[in-house]
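Quick heads-up: it's one chain on its own, the form predicted alone, in structure tokens.
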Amino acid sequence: MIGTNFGIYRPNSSSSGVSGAPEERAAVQQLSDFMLQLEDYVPTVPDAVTAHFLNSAGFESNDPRIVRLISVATQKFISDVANDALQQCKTRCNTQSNLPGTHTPGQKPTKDRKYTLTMEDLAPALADYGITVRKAQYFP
């Protein structure tokens, strides 16, 4: 560990004569606490994978906390996209099952329905984040 302040500038109140605002001190304390928690957290996307893609994009960092922070942000992004795609799938399945002629007599709605991630659901979820996905022309 490089130090206890994690590279966060904390003005010395005794040298400046004016103490920082309580909100600023609280924000600095929250950031310090978050950085401490980040050291113990193991993200789903391994740090080695994140470091590889960062290096291939031209980003270099000697600080493993930066790589871990980007891994956590990547995990959050993937989780948000997957959740949006799941909502798209549920909406699509509900509208398809409510169409006339698709309900068979004696069929009970199941609570534990299994969903499959398809491009039909993933494309609109990614479009919400500004990512355009298109099928190749040779696929039907």
Second form
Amino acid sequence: MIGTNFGIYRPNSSSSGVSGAPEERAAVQQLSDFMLQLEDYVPTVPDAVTAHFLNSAGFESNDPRIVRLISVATQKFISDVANDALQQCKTRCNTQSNLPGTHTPGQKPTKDRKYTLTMEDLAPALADYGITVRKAQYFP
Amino acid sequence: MDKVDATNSTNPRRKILNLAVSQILMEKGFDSVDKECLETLTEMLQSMLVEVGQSARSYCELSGRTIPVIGDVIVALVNMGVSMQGIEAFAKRDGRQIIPMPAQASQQKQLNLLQAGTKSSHPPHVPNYLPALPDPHAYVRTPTHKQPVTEYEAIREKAANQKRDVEKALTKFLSKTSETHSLFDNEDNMFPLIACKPAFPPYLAALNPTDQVFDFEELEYHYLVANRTEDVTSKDDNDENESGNEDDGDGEMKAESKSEKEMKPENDIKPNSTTNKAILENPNIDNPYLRAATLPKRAKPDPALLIPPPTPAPANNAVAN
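For comparison with the form predicted alone, provide the form predicted in complex with the partner chain.
So here's everything in the complex, that chain up top.
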């Protein structure tokens, strides 16, 4: 269903589109199932908010699944970025704590660390996605 | 996450995106976030939504459709490099919270302001789909005045009374301020009459232009002269009437003459020059610009022509004075 008629050149699936590689077929099937599940899925961000930003780009859809798919996909992207930033933060904290000579291995992991997201961690995480972050000139 | 409260974005939709980002970060294990980072991620989320929409619409229009399908969105996402792997897991993850839709701001219903009277229905020529007529007080005419008296007799009587009052007051005023005749011969002056001062050509006063009075003292002086000569004229009325033919030439040439009194001295001095005459007329005024205007051109031929007849008259006047 999905992905059959996009006109995308696929060198692997030469002739019969979907029925090419089994793993690709599985992915497409998975996506189709997901689309069905989106029918009665309540996204984090209300549909109206997502639809407003889509409308501001000229995108108008009556199908709530499309709006929800976009909503979930964008949030997943942000989530991935946040995940990377968290890893960055953790490694940075570990290296900082490891640098001093007074190293008490038992203390650090057990202690409840408070992680704060800063641009120091966010910038390299975004750089992995090809996004360069600079401080806006007039940001307060 | 305590810094979320500090973000004071006014746009409610952006506020919701802010909440979503905060929630994702909290799920990931962050305890707090810089405002700068939160705003950056919110901006990224917003611009990504817009960008996906724009890209998907472009793919949709490229295919010749107006309503986008799921395929367009997926192509747009793939083209932007957003991986779809694990999207289902992310959608059904544990601990997911749903941001409730903010309550719809209910439109305040306009209160009905002071219904006055009952609204009338449309007249037959007005179609029904037109708005209803406003309250009657907006167009009904209510007279607030009394009907005035319109009887002819009453109005006529009123007008006559008014006219009589005005005339009476004016007569009273003139009798007190100007010269009067006494109706009876005695001196008590119980019934004063306004003195009649006939000017021989009656239209002369209307034809003569008069200047504006700048110097009040001079005006007073004129009145003094008038009052003094008035006695003369009143006594000489007969003489004047007799010598009307002789005087009319003088009367025309005398611009400033309001009454005959000014002619009398002039007649006496006629042989002399006009300037002398003017000086004699206004002995207190030595400034020639302040003197009453004289018309010397006409004055000269007239005496020559009229010398033989008027000679007796001036003599009489002089005697009378």
